[in-house]
Structure formats: structure tokens, C-alpha cells
Amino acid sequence: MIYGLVASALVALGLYGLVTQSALLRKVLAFNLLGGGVFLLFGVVARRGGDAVPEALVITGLVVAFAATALALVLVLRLFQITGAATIAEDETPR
């Protein structure tokens, strides 16, 4: 029960961070928080069912998430080296 609530809180915080933050590094961290919540939710479901497939999916997802995070951080670093900023620029065109 408590793990499900924590997983829901992590997903909610991750979604909030993805929507509200303009800095790309914070968006990457928020996305990892969201992913951690989903993995924890899968773990809770796997524990109740007694099936090994959700556990295998969580382990595979953790590895893929680690690789995706590393790639995202490299892209953010490269963007910072090229532009000098690692934030999403506001659209300045008049409507």
C-alpha cells in the first residue's frame, strides 16, 4: 500500500517537474523521477502477482533508463557548449 502511494507521488512530482521547469537538466531529473515512480509501481504489481515477467521488465527498464539518461545529459552538455545556455527559450514571435 505504502509503495503504491510513494510511486504515485513520484509520478506526480515527475510530471509536475516536466511541465513547469524550463531548465533541461531539471527536466531530465524530473523524467528520471517519473520513471522511478513507474518502475516502483511495476514492482508493486509484480509483488502481488507473483509473476516474474514484470520484474524482468523493471530490470530491463532500469538499464534502458540509465542509458537514456546518459544520452540526454550528453545532449544537454553539448547544447550548453554550443549555445551557452541549457534552457528552453521562450517563443518571442508576436501573435
Given for the second form:
Amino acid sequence: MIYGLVASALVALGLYGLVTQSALLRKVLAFNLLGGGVFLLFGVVARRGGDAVPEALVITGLVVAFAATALALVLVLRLFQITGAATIAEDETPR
Amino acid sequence: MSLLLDLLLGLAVLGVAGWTLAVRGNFPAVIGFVAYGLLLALVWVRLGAVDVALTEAALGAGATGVILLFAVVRLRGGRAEIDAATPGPRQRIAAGLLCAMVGLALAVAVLNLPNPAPSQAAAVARHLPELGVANPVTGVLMAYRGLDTLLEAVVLVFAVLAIWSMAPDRRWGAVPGPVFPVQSSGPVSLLARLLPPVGIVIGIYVAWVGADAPGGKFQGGTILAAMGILTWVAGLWRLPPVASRGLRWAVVAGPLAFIGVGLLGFVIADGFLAYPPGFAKPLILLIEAAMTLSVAAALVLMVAGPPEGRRE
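Show the same protein again, this time as the form predicted together with the partner chain rather than the form predicted alone.
Starting with the chain above, the whole complex follows.
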């Protein structure tokens, strides 16, 4: 039950980071924190049933999360290469 | 005693997660994230999910940490831009309140779960002997949820394709990722010579033993990929160029074997991804072997990133 609460707090923390941090790299990090919380929540709920099905799905999810993170980081780097921007904030001052 | 351990571990996970978000530098944030991943793996062990713990430690902490570090090294500066785009205190408090509400709602849901818990454990256990696989997680991944696992295998191929497509035109067909100079001395060079013989055996073992014990293609493939990345970073192994046919076959071998066996199910069993009685285990092992190779190749390529080297 402790871990259920930890997972809920992780989701809240990750969501907060995703919303408030402006650097894209840190957004990706926060998103992964959030993901860890979601998987943990799933695992905690699954454990009560002593069930292998959700556990297997979490493994699937972890691999897909890694693939998504890798793609996100490549996109962040490509954006940085092309525009020199580290955020997706809209320019307030015209260049 | 175990309650105290759980409590401390839970607090440690939350503390590291909070620090990862709060710390100013990118580099310490990534280190915090890796620590978070490892602690989370311990939590999974405490929950009795060793398969998940292995995957979390290898992928969630290890591989993700490596690609994050690669990104940190390349993203220089931008401090002023980041500070300018960071929301003000009022917005942050509003966001904090809303996020806390989400967390509270989840916590309430966790505390009010139905009792007894719904479970498919009995259904899984009933059919395991027919598959000849003793690890229920592998049984689920390969049989009951075989379609999910197939789709995930395809996701890996698409992720590699998407990452490659970020390459500028002039780099297309070149070696993926940066090319590291050969390290003839130092710790990286020593480890890159010492670990792979052991690591490759362990990786194949973990993939093989997955049928009966914690382990499997993703965990084994990740260990193999780690060995590849280690020798690549040490400059001892050059990645084949993205135009290489062998490399491309390695990436698609697993999904192709999976789809092939799946289609075979129409002929020798009763539908897509159905295993004929008595042949489930050999077929699962065939898919697992091909998938281990593909997972390893895809992970190395995802860590390496789009082609950056000179075209050969």
C-alpha cells in the first residue's frame, strides 16, 4: 500500500515537472518520472491479484517508454541543431 | 522491519525524484534520474516482480541514462532562454495544486481498491503446462498477450526508423552515432575488453532462462546491447553503417520471425499467433532467440542515434 501512495506522488511530481519546466530535456526527464509512477501504480494494483498479466504488460511498457524517450531526445537534439533552441517557448521579441 | 524498509525505500524514491526535478544543472538531474531508476528497480523487487526489476534497472535506469547523458553533453547553453520561458511563481503554484489534486485522486483510488482483487492468475496458471514454459510472465508475453508483444517488437523497428530519419540528407547511409576514438588504455578500454565475453554469455543465458525463471528476450537483449555499447564507446567496435544489409536484417529478424510464426498459426493451428499443441515451446524459443538479437540491435541503434559519421 505504501508503494501505491509513492506511485501516486510520483505521478503528481512528474506531471508538475512536465508542466512547469521549460527546458525540453527536463520535460523528457519529468515525463519519465511520471511514467515510472504510472508503471508502479499498475504494478501495485496488479500485485493484489498475484497476476502475471499486468507484470508482462509493464515490461512491454518499459521497452516502449525507452523507445519513445530515445526518439524524443533525438527530436530535442535535432531542434537544437537546426534552431539553437532548448525550449519550445514562443519568441516574444521578434528577431 | 519490512514495513520500515518499504517506508524508507518509498521516501528515497520520492526524494530522488523531487531532487531530479529541482536541481538546476542538467547533468546532476540525469544522475538523479539514474538513481531514481535503480531505486525503482528495488521497489519492483520488493513487489516480487523480478522480471520488471531487471528491465527497469537495465532500460529505465541504464540505457535511458546513457541517451540522456549523450543529450546533455550536446545541449550546451540556453540558460537565459530556459529561464525566460520558465513560468512564474503564480503559475507554478497553480500547476502544483492541480498536480497535487491528481496525485491525491490517485491515492484515494489506491486506498479504495475493490476487495478481493480481480485476477487472471488462475487462468494463466491453468494453461502454462500446455505451453511448456514455467515462467508465467514469459507465458503471458508470448502466448496470451502475444499480439501486444508483437506490436511492441514492431514499435522498436519503427523507433529505429524514426531516429534514423532525423539524419540530415548528407549523412544518410553513414555510421550511426558519433565515432569514438580507439581507447588503448584507461578504465573504459579495460572494461570493454574484460566484460563482453562474460556479458555476452550472461545476456544469452538470461534470454534463454526466461522461459522458466525471471529473464527473457528484453532483459537478455539489453545486456547484449550494453556489451555492444561498451565496446563501441571504447572505440573497439565500429557500428556498421545504416545502409548495411546485415544490420537491417538484425533489426527486423525478431519481428519477422514473430509474424512468420504468427501466420504459420493459420496453417498448423487455429489462427494468427496460435501455437499447435506440443510445439508451443520450440516456437516460443525460436521467436525469443530472433527477438533477443533484434532487441539488442535496436537498443544499440537507439542509443547511437541518427547517422553522424562520414559516408563510406
